[in-house]
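Presented as C-alpha cells, the chain that follows is alone, the form predicted alone.
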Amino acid sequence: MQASLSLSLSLPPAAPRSDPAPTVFRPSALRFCGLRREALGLRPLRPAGSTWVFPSPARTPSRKTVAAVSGNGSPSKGFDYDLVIIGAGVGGHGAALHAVEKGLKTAIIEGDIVGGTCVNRGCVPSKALLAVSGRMRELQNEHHLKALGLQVSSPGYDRQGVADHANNLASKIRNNLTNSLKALGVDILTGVGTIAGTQKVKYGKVGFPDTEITAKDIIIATGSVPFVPNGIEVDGKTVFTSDHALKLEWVPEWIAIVGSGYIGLEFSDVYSALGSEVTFVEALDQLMPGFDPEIGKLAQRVLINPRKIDYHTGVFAKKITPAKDGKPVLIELIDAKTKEPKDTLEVDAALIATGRAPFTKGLGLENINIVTQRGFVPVNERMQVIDASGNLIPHLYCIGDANGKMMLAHAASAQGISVVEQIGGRDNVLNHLSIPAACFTHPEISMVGMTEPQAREKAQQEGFEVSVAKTSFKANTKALAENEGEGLAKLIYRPDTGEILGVHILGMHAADLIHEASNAIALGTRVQDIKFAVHAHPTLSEVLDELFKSAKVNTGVSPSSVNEPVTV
C-alpha cells in the first residue's frame, strides 16, 4: 500500500519565440509511486548521452518528436541478454529502465499482470479508493465545512463508481507501463520465471514446455503476498486480504480488520469514511506498533477514537470463520501471551491485514543452493544473493519484498537501480534509512530514518546524545487556512553533529513533506545547514522550515565530526 511521490524535471530556459532552432530536452527521471515517467503516460526516457528534439512551433504545429528511441542494445558475448530479471513489478520495473539507459539488453519476465502488487493490488486501486474517503469526510465534516463558509446537503456516494475509479487507475497505470516497457525495447517474457543454473533462467506457462536463456545477470524481483495467519479461513467474500478488498464489491456495516499496520489503518480510513463501523484486532499492547510511539498516540487520538472505530489489543485471532447459512463472520480470539480465551467477535465481514509474505517459492532457487529465511532470499548490502553456505552467488541479485529490507514499492525500485549501477561498474550502496514510508490516512502520516525508541537505544551502544524537536501543523498559516492544524512533526538528532537521525510527520500532506528530510539524510545534510533553507509562504513546507530551525545544535562542530551517509 505504501508509496511515496518525488518530482524532478530539468527543462533547459526557454528560447525566445523567433528562434527557429529546435529545443534540446534532457529528460529526468520522474517517479511516481516508485513509477517512472513512462509508467503515467509520459514520454519515454532515452538512453544515456541521447536528446530529445522538439521541432519549433515555428516549423511545424506537429508534436511528434523528431528522434525515436534507440534499440535494446546487444547482449554481452555468450549470452541471451546483459540482465533478465524475474517479475515485472516496481522493482523490476524500475530496474529494466535503468538498464536499458545504461545499454543493457534487458529482458523481463512476468507470470501474471506487468505492474506487480503495487499497480494491480496496492498502492496504485488503494489510493484511488482513499481519494474517495478524503473527500467523503470532508463533505460529511459539518463544523469543518462551516467554519469555511460552505454548505453540503446529503453527501453520498456510488459503491460501483468507486470500485470502477480504483480498478480503472491501475488499468491505465498498468498500460502505460506495459508500453514503456515495449517503447524501450525490453522484452516482456511471458510466464513463470525459475533459476535453472549459473547465469541460466527458464521461463514459460503452466502445461507448455520452457524456454532457457542465459543472462550475465539476473535479479530476482518477484515481491510479495498477502500473508493469512493459520485458522483463517478465506473465502475472499466475508474474510478477505487486501487483494479483495480493493475491488470494493460491497461494504460491509460492521467489519473486523487484524492488524493494524499501514494496510489495515489505510483500509480503517476508506471502510469508516462510507460508513462501516471498524474492529481493530491487534496482537501487540498498542496500535500502530510500527510507528514512532508519539506519533502513534497522536494518530489513535485523529484517526480512531473520533470515528466509529474499537478495538481489541493484545489479543490473537485464532479463528475466523467465513459467513454462511446466514451466520456472521466469526473471529474467537484469544490472550496474545497467555493464549487463553478472551472473547468472540460477531460481524459482517473481516479483513485480513496481517502483512506480507515474499513470493519466493517456485523460483528454482534450491538449484543454486539458497535456502530462504521465513521465505526471503539472503541478500547482502549490495542486493547480492548469498548462498546457504554463505558465499555470494556471482551476477545474481534479488530485490524488493523479496528479500525483506523494506518492503515498500519505491524501495525495490530503488533496489534495482542500484543493482544495474553496481553490474556497470559503478560502486552502489542504497542507505536504507533514507528511504520514506507514508500511510495515506486523512490526515496522512510519514516517517523517514529512526523512531525515538531506535535512536535512544543506538545513542546508548555508541555513546552520543539525542535531541527531539518537534513544531505543530496550528502554527502553519497554509494548514490554518486550510482549516486542517491537526498535526506534528517530529525531529530526531544529534545536538552534537547536527546528524539527522528521524523524521516523523502528522498532518496534511505528510507524505509529500517527508522527502525534504528524507533527501537531507541521504545527502548526510546536517541540520545546522538545512535551516538556512528558503521556503516558500505560505506553504505546509514550512513546517519542515520551522521544525530544522527550531533544533539545537552545539556550536563549533566540524564537518568532518559530522557521520557521513549511513548504509544499512
Given for the second form:
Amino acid sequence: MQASLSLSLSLPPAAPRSDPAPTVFRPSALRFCGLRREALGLRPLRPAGSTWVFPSPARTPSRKTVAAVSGNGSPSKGFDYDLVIIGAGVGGHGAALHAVEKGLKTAIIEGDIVGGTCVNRGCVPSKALLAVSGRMRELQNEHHLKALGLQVSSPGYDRQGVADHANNLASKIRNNLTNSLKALGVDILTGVGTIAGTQKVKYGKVGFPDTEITAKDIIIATGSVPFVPNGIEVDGKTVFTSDHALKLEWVPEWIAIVGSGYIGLEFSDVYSALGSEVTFVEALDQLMPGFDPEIGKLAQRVLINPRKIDYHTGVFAKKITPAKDGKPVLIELIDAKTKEPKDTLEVDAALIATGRAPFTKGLGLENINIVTQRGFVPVNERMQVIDASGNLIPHLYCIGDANGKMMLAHAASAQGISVVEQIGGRDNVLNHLSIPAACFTHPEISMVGMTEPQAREKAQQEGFEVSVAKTSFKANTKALAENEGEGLAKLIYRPDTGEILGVHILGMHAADLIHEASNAIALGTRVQDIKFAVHAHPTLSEVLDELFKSAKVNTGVSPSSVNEPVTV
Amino acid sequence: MAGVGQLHLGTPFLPSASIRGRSSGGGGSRRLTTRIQAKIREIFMPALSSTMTEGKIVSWVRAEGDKLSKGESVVVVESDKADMDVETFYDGYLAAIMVEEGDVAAVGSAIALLAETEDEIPLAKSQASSSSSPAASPRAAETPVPPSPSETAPEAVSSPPPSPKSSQAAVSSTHPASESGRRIVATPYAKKLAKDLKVELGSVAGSGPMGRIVAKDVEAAAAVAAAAAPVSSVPPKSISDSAAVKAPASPAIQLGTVVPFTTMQGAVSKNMVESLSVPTFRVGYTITTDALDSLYKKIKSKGVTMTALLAKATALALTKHPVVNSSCRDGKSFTYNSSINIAVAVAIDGGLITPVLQDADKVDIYSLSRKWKELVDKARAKQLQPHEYNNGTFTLSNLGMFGVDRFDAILPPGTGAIMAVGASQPSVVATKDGRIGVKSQMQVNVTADHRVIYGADLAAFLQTLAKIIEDPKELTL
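Can you swap the form predicted alone for the form predicted in complex with the partner chain?
Whole complex next, starting from this chain.
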C-alpha cells in the first residue's frame, strides 16, 4: 500500500485513483471481483449541498436506497437514452457506473437477475466455497497445525451451512449491485433485450420484445453460459456444470472434473477439501494448459499430487451418462488425437468445466448483418462491433464474455469503461496484457501479461531478448511465519529496456499480490524504476520486491516518459 | 520442462532474502554419489529429500561422450518436491545413459556410467547394455511388489477358517461394470495408496459403491499382507488395529544357533519369572461389539483407533471399580492408584513394549487416539521414555487382529490386572426375544492378583465394561 501510494503520487495520471477523497462515498458493496475501486475513485466529488445522501459506508449491509434525483443525465436530442446496455453483469454494471459519471443518460436491460454470471453463478459464490475449503484444509493439515503448536480435534462441516454461505454472499452482492445502479439513477429495464436496428433496442418477455427504445449508443454485454460439449448429458444432479455445483447440493464421494482450467481447478480445491476424491479429465497433454508451464508444473506438485486427485490427460470425454437405475455416472474417454476409445470411468458425479460459451442467441444480431464466430460477437480493439462484410457498425459495442477477448469479469468492466470513454470523445484502447487473472486455490495462482513461451515466441519474431527472474516464498518472512513457504513468483522481462512482459505467482495470497505487477504493466513502469519502490516488512509483497530487485536490466533508470502500452 | 531449462540459462533464481543459504532446497544442486567400478563409475539416482523414493529424469544436461568436470551439472532430476540440478562428483566422461529422459528410477539405482578416460567409454557402454540391472529399470517402483494377498491367502488356509472378509479379499475383483474383472475401478486415493503401500489393485476386492476399490480396501489389503507374511495366519478382524499388528518379522533365522538375550528380552525374562510369585486367577467374558464396530466406523476418519476405544472403555469401567486398578507390591498393603493409566502391549522388532495412555478415563477419545499414534511411532523408533512405558496401572493385550479368539495373559508385576482381548467375530446367538441372530462378539479374559482383587470384583468390572462397549456413547463424550 505504502509503495503503491508513493508511486502513484509521482505519476500524475494515477494520482486521483489512490486519492483517499474522504468525502466521496465509497460503498463497500461494490468491491466484487476486485475491480470496482478505481472506477469509483474517478467519480468527481459532488458539489456541496447536492441531493446525495449516503449513510456511513461499509457497516450497514442493507442500506436504504437513496433518492438519486439527478444522477442520470438527460438524453441527447431525439433519443430515449444516451446509452443502453444489454446485460447487467459485471461488465454492464461497470459501464453503467462510468457512463453516469460521464453524464450520460443510461439504461440497463436485464432478462435474468442483476449481477450476471460473476455475482450469481461464478466468481462470487465460488469464493465463498473456497473460503470454506481453505479453512478446512488448514484445520485438516495435522502436520501444519502441529508445526504452529495448534491442536484441533476432528474438524467437520455442515454442507447446508456452507451452501448457505455461498448463496447469501451472492444475494448480498447482487443487492449491493442493484442498489448502486438505482442510487445512480440508472434505469433497470426488465426483460430480454434485442437489437431492433441501428440505435434501436427492443425488450420484453422472451420472444415478445414489445417495448422499443432508442439510444445513441448501445453496448452488448450479455456474457456467457457454461459450455457443454456434445455427447455430455447434463441432468443437474449427477452430471452438472458450475451453475449447479455452486449450490453445493451434495458432496459426492468421487467426482470427475472435465477440464482443468481455472474453474475445474478451483472446484477440485473445494471438493477435495470437503472430502471428495477427484479425477480430472483434460483434453490437452498437460493439466492446467492455460498457465505458464513452470507455474503449471509447480501447481501440479502443490495442488494435485499430494491430494486425493488423479487425472487423465490427452483424452476427450466423448459421452457422459448421468447416474440412473443404480448405475454410476459413466464417462467414455477417447484419445484426443486418435479418437480411439481409451477408458471408461465410473464415478458418483461429473462436473463439466470445459469453458464457457457466449450467450448471444436471440440478440437479433442478424437484423444488422452481424455473423458471430462460434457465438462470439466480432469486435475491434475498441470493442466496436464488426459486421459480416468487415465494416464497423457505428454506435454498437460489445464487451465481456460475449466478445471472447478475455473472459474475466474485471476485463468486461474495464472494456465497458473504455467504451464509455470513447463515447465521451476520449479515445481509449484497453491494454489487455495489463489485466491480471487469478485462480483462488490454496495456495492461489495469479498472472498478468504473457507466459514465458508466449514471450519467447514474440521475442523471436521481433528480435529482442527475454530474461526471467524468480523468487521463492520459502525465504519470505511473512510466508514462513504463516508456515506457507510453498510458492514461486516469476518475472518475464526485457533485459534491454526493462519492460515487464509477464508476472506469474503461485503462493499464499497470490491473487492479491499480482496487482503491483499489473499496475506496473498498465502504467508502463519499468523494472529498473519499480525496484526502488519500498515494501513494508515483513509482508508477502516482499516476494515481488525481491523479484524486481533480482532482475538484471542493461539500462539505467528510464527517462520519465512512459511508453505507449501494447494492445492486443 | 521449459522452466527447468531456464535454470541453466543463467536465470537468477533467488532462494532470497533472509535465508540465502544454498541448502534451502529451492534451487541448490546436489552432488551425485558414485560407486567405483574399476575406472568406470556408476552415477546413482540421488535422494534429494528425506521422503524421496524415486526420481524422474527431467533432462540430461550433458550427452553421452561429453567430458565432465567435478561440480558440473549433468542431469535434472524431479523428486516429489522439486526439480534439481544434479552435479558430478568426479571428472570423467559421460559414457552411457541408462535411464532416459522422462523415465523413473529408484533412489540409489544407477542412472548412468561415468568413465575416467575416453578409452573406457566403449567398455562402459557394453557394461551398461549387459548389466541393465533391475535397479536401473525405468519402472523400478513397479517391480518389487510384495506377495499379494491372493498368493498368500491360499497357503495360509491351514490355520483358522478365513473370515468372510478375508475370503473375499482373496478373490480378484469382480466389479459388475468392470467387464468381469478385466478392468479395475479404484478411486484416486485408493490408487495413490496402492502405489505407496505397494498393493496390487488387481487382487483387491472393492467394498465401495458398485464394488469399486476405495482407500480402506487398499489399507486392509496392505494390513493383510503385513500380517500374513510373518504369522502365516489370516487377516485382521473388525476389531483390529494396524498400529499393534506388526508382529516381529524374523529375517533369516540361523537354525541351531544359540542367541544371547537382548536387553529387552532379559528384562522381559526377569519380569516373567517375578510374576510367578503373584497368585493370579482369570475371569472371562463375552462382549457384543456391533455397536462399538459401528461407532468405530463412524469416527475412524477422525483418526480414532480401536486401541484407543478399548483403552477408553476399560478406563471408564475402572473408574467404577477402583480396586481393579489397584496394585499390591509388598503383600501387606495395596494402593488405590490415583490415576488410571492404561498400558497397551505392542509387539515391536525384537520384543514387546507397553506404552502407557495416561489418565485414559479423563482424556477425550480424539486426543487419546493421537497420543496412541505418537506412542506407537516412538515405540517403533525405540524412542519411548521410561515414563511412557513404566507407569501403567492396568494392561491391555490384544491379539484379535491375528484372528486369535481367546488367550490368557500373564500379570505384569506391580499391577493389579491385565486384560487379554480376542478377535471380534460374527457369531450365531440366541437373542432375548427367542430369535436366532448374528452378532459380532469378542472374548476378553482378565488375569488379576487375587491378593487384592477377588472374583466378584472382576465379574462386576467386566459387566460394567460390557455395558460400556455394548452402548458406547460414553466413549465419545
